[in-house]
Amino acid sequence: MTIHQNLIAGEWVGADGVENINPSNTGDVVGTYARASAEDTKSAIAAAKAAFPAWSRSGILERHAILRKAADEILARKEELGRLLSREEGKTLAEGIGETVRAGQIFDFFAGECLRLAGEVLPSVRPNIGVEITREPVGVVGIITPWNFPIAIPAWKIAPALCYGNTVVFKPAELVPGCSWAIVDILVRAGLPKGVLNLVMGKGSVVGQTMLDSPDVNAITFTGSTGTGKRVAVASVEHNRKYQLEMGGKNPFVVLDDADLDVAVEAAVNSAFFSTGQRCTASSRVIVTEGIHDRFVAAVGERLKSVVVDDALKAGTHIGPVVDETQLKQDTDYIEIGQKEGAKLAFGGELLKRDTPGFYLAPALFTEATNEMRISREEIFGPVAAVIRVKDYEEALAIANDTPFGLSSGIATTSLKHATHFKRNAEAGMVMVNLPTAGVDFHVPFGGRKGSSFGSREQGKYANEFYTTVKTAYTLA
């Protein structure tokens, strides 16, 4: 039995493993992954700590051939890697290889940001007097990723944490070890210096809290729950840390009486099922206004009724399973609470059996609902979406801001008024016309607002916000 071990200081460590099972088929084992103690992860960050000086200070040329090297080893390999996500993750095939492919073309783009840092030379308002404004990496970064996006998250945290100079100790989710072991391993085959890029695989329990413990990391990027996101930035406080959060979403989708009908249901049913559901940016709440319900409804049922949900790597699969048994047991358990608080099953919401043993739900559309139900305020994470019924656009856009959270937004409309107002007036980091609210390109910020999101911006430039500090430097010619 193979163990892909944990990467300390350089070296590949670890004797004990545990498997990572495959959702589409519980007996199919992808691989065994070892597990890092307290002591290990200290370890990791202080060969972190060690690696910082020289790193920081590495040629920029260095940095981009190591982060191009890893984009095109990512992009040769995307069908092999998104295979391995597919099977470990459950996400379809063309799913897979296509967070392979952003993933890759993440380094690419962190691998020219190596060569387009800048900065700026101003005049004082002192005669003779000159101002420098820079940025440098802030240090160790502690980066903790969720088992939904098990590439293209770890690539677009790591990638402009290197590129900027810092030193990782990078901590993925336990379901979804192998992919981030990949990139981990390609990066040291690209040649990063030992210590450079550190893995601890193992429970956040353990790993995770030893990263928040410790104050020698200087930066933690956290992607995942509301709750352990609280922890981190309670934890981070304490020890005058920077802090990045991205958590949860309840992200609303309106229809207007004026949409394009297709447009419309095609866009909702890919927010709300597509990769089973399981996308912060995913749209659980559908408002729809009472001229253009009845039929959406109806177009939206007949279209979940072409959709395939089976195993991830077999042909014409549309939905994959659902993640393990846990997160299935979660998602069966809002199902009920949603028909005992008076809203109506009208499709699907049933375990399936197909030819493999598997965590499969048919997605479930719940219409009926009001904004005040559970189904309406919590972040169920699966392939369940609840229709409310309003009267006109004001009542939507209210419904659709009436959230503790904030990350995307959309809206199907032909109106450019509607449209419009939507896009200044929709409280969320993102907002998509006549789209589904999931899917941002790699070079563009992504984010939210109120309890979605914490600190900077990811991907694209802006990451430069979080992964550096400023300085401002005189000198008297």
Ligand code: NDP
Given for the second form:
Amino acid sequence: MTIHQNLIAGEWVGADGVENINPSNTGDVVGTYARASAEDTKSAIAAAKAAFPAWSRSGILERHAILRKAADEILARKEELGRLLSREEGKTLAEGIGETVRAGQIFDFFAGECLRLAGEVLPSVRPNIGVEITREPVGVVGIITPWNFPIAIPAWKIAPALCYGNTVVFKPAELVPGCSWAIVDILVRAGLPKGVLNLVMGKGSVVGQTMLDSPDVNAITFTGSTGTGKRVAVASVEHNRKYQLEMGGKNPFVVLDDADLDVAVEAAVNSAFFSTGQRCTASSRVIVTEGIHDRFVAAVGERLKSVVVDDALKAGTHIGPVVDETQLKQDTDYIEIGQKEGAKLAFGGELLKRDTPGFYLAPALFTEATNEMRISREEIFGPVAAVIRVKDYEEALAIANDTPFGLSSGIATTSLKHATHFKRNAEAGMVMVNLPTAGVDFHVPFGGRKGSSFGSREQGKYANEFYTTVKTAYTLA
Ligand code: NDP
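Moving from the form predicted on its own to the form predicted in complex with the named molecule:
Now the full complex is given, and it begins with the chain already shown.
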């Protein structure tokens, strides 16, 4: 049995591991991956600390070349890596390959950013003094990622961390270590010096917690649940370290009477159910004005008839399985809760049997939901959505904003007035007009507000706010 090992101080280490199981076929073991201990994690942090002085002063061309080489390899292997992703996480093959391409594009983007590092030179308010403003790396960055984007999220954290001269201790979600192992392997072969990037696969409560408790981790970037995000925050305040959190969402998708029905249905079905609803930008609250409500619900029901839920790797599958048994239970529990609360389960929600044993769930759509119900307030993170009927645009906007979260917010309308008003007034980090709430570009800021996010934005050039610290230098002429 081959074990995919951890990478600590440039050495592949680890003798025993855990099996990575395919959620489309629980009899299929994707691979065995090492499980790091607290001691291993401490060694990884020490290695990253030791590697920092040299890497932070490395030339921008060296960093550019490594990131560029990694981008090229990820893109060249998109079919193979996309297949690995779909096999370990349960996204369809098209989604797996698409996410892999995005990871390659992110490395390519930050390869370019290495060559665009810049500062400012200003006159002082005092005579004969010059002022220079520069950005310097933060130090050792701890990266903790979730299971739902196994290659894109690691890419959008690792690429900027390395680009701006930081060293890294990386802990992927235990459920999906395959793609993370693959990109670390690619980066090492692309020429990263020993200790600059360390991979510690294993349990959040052991590996993640050791990172949170270490005074030598200078910054932590985290994506995952709200509960773990709060632990990251508390521990980071304790250590006076920089931190960045991307957590849950309860993203609204508003459909107005004047919407193009086909556009609205396609965007709503995509937002709620594609990638099995397991996206922090998924919409699970569909807020529909009364003039279009019945036509919209009927059309979504019709559309769902042609949606195929099956093995993620099978041609023709639109929606793969839920990621694991725990998440499936969370989804079915919420389906029960919704019914008990008085919402009507209009479509789907039943467990499905397929040729292979997997966690298959028919996309569930509730109608007659209110915004006070738990299914409208709590993140479910599965193919479960609820339609809330409202009188008009004003009520739709109020309900869209009535949530503890604020990641993404969408609207379907042909009215310029309402689209413009919604863009200005939606309390979310990202707003979509006539587009699904999920599906974002890699070169522009990503993030939310309220309970969804904390700290500076990820992705695009805005990433430098987290991965660098500003220095102001004064010189007497
Ligand atoms: P978690 O927050 O538990 O996991 C995210 C990451 O944090 C994983 O790498 C996990 O490790 C790690 N972690 C867990 N405990 C600790 C700890 N004490 N200290 C440091 N790191 C830790 O989320 P899950 O992946 O288990 O998902 C649970 C729920 O979170 C989902 O049902 C969904 O509601 C939400 N979620 C939201 C996401 C988003 O993008 N908004 C993404 C994923 C989940 P390990 O995997 O080893 O436990």
